[in-house]
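Take a look at this one chain, the form predicted on its own, written out in structure tokens.
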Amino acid sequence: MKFECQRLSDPIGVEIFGLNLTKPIDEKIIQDIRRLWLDNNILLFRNIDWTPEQQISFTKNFGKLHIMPQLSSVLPPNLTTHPEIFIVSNIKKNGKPIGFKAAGWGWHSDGEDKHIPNMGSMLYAVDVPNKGGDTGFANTYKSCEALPQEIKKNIVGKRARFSRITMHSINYPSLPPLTRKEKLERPDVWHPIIRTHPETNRECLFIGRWAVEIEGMPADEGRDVIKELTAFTTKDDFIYIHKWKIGDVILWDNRCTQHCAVPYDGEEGMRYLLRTTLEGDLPYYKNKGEKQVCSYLA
């Protein structure tokens, strides 16, 4: 079996194509798939058409998948019978959602939150909108290596405190609180801002809207830099914002990409996406000579 690809953008991805999804697939293909997916952040397949077990099952070659635990009460909305699938959706039944429509709603990489974040995250559109609903993808080792000096001399080696508890009422004020249960389950974590993939040993930024302070700074003087760290790492230059079609499948790698789903206005047509997500590593990073700066619960 063989397979074509070519650039996707200047700044992010490639499409991959001449694979038939449906059916297993040799793994020496599956180890050139995942150096493309290694080199470029995200990976585009078209015209897909296939099953809940499908996706689960061409996924796995990635790596062993999440399943997205119960948060505010009424999240995850996972398919019943495929608790590995996430909905994305607008759909509502019998006046009831049938998935999460604002998923994503503001620049982040899936898990960013937690002690362990997920390593890739696939996305399949079964319907979408005629106008909206579109996702943008960052390349943040582009954005890293292009960080002025001034800026990357002041956070290398430092951590971010991402918190669940601080930023749930603000990146989702639709949803309930969070339960006294739900904060004790998703503790704050501080992870590198510059982190080291430990597949390529390059350095990439990670920092995103769960992230709140930066240590050894004063509280505004860290909310000032994530917000210029997040401009920066969003600007044109390392961005690529994702048209979807009814078929299209991507595949990116959480630890070097941030994503945000654009927002949208939920009248104008069905929405319905359904997402697997793979389990990750812990981040750290490491420059040569020096001691290796890791992650660590709050």
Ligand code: SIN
Given for the second form:
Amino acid sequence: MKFECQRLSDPIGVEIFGLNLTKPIDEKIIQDIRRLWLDNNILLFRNIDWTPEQQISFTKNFGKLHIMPQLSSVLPPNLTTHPEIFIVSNIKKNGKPIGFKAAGWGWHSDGEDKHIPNMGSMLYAVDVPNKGGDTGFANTYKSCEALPQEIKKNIVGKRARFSRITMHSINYPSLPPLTRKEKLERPDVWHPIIRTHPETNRECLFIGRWAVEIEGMPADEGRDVIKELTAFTTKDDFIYIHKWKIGDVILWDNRCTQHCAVPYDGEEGMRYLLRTTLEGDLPYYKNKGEKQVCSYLA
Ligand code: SIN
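Let me have the form predicted in complex with the named molecule next, following on from the form predicted on its own.
Then the entire complex follows, led off by the chain already shown.
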């Protein structure tokens, strides 16, 4: 089995053609796909028509699957038949949402607010609106490389605090406040703002919508720097906006990207995307002989 590929955009991504993803794939091909993924941050496959089992089985080629905890009692859990699949959707049945519409609103990487963030994620577009509901992807290798020296020297080797507890009602205003139990389950975490990718050893900017404070900086200054870094990493030079078509599948590397669903409203049509998510490892920063800076729970 052979495949072809072509660049998706200048800043990020490759599109892969000619593979049948509904069948088991040869180990050598998987290694080639993984190399492309590591080099290009996101991969796009088109015209996919697969079952949840097939999506799960293809995702497992890249690592261990993560099961998303239920985000709120007002949202349905994952696909009931396949808990490995998280539903992103604006569809309601009998007045109740069948998935979380606003899961991806605001630039972030999946699990950035957890001690062990997720390595990668894969979205499969089952149904998409005629207009809106696009997803942006930012290449955080490139933004890190291009970061002006005076900004970089201020953050290198420092960590940011990521807080579900502080940001939940800001990032997810449509959901009820976190309960005491939910708060205990999602303690704050400190991650290195510049992160060394564990497979490529390259540096990436690791910041997002759950970051609230920077180590060793007064609160206001930290918030301003987080804003500045987010604006920088999501500049046109580093992003690609994907207009979904039915059957598109995108696999992204959460360690060296950020993504953001462009907010849309329900009148534009139905949006139904199924996401599988990969377990990750503890973020760290280490540059040529320097002391390693690791994430830790607050
Ligand atoms: C997500 O963040 O996983 C969902 C992205 C989207 O809705 O486009």
